[in-house]
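There is one chain below, alone, in structure tokens, taken in the form predicted alone.
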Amino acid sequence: MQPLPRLIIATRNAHKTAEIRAMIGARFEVLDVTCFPECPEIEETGTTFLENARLKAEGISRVLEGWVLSDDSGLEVDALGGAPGVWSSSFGGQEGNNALNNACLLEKMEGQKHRGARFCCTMVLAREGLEQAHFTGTVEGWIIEEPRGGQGFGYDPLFIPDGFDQTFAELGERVKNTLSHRSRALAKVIDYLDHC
């Protein structure tokens, strides 16, 4: 039996890796950079999701052979002029602190009547230090006034996607993975890889 091709996710975020692994199924052996101690930390200095995803994919693909997939994603809130955007993971002042990020968002949204928002994801595939292709996915919805649900991560407890009355954190992984911004971008990645 032939081994599965390897797809390396340019992240140290176990939640993100698990989400991508669940969505991609048995097509690839999905690993992330925690499996490769030689991988450098890639500083996300871009001002767009594409710039940050490109930095990570190209940087890791200079060190590791094969396909490297990165994504940069975040929440854009209309009433906040698109914030937190590329700074979604540090919006509350501390990188990766979901509780602080959610509290900061709720504080800034206090009294706002228009609560439209979207999750955006840009994914970049790279090999040998060069981007091969990039893909985007979005899901529209709105921000509620207090967190609901115990599943998911990030802003999931505050975001209700259009057409639903539950947050991503209430809908659970199986439903979220069929309609999330990441699943929409990843479907395009899979289609691309299937035709390579």
Second form
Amino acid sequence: MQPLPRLIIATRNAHKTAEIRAMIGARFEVLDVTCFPECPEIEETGTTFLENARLKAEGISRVLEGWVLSDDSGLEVDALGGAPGVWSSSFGGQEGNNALNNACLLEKMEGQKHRGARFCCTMVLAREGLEQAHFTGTVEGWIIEEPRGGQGFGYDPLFIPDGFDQTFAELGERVKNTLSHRSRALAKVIDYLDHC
Ligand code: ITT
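We have the form predicted alone; now please give the form predicted in complex with ligand ITT.
Up next: the whole complex, starting with the chain shown before.
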């Protein structure tokens, strides 16, 4: 049997890797940078999802061979003018602290009637230090008033996708992966790689 082609995900977020692996693990050997101690920390100095995704994919593909895929993602809330957006992972003041991020979001949304929001994902495919292509995916929904559900990560307990009455954290990975921002961007990545 032929070994699967390798796809390296330029992330240290184990939840992203798990979702991506669940969606494409039968076609690629999905690894992330935590498997490669030689990978540098990439500073996310961009002001857009695309800039940050490009920094991560190009930075990692300078030190690892083959296809490198990055994912820069976040939550845009209409009533907050699109915040937290690219700053989603540190909204509560501490990078990667989901509990603080969610508490901060709930506080800012207190009393808000208009609760529309979307998750956005931009993925960049790079090789040898250069972007080859980029892809986006979004999912529309709204922010509830108290966290619900124990699955997923990040803002999943506060986000109900349009057409559903449960949060991503209640719906779970299988349903989330059929409609999420990440799955929509990833479908385009797969189509691109299939035609390479
Ligand atoms: P890497 O940069 O290492 O990939 P990260 O978690 O810092 O990991 P981002 O900079 O792209 O990734 O920030 C993404 C943040 O957006 C993440 O920490 C969550 O707060 C939020 N987010 C993105 N996708 C999400 C999802 O599917 N469900 C819930 N929250 C999500």
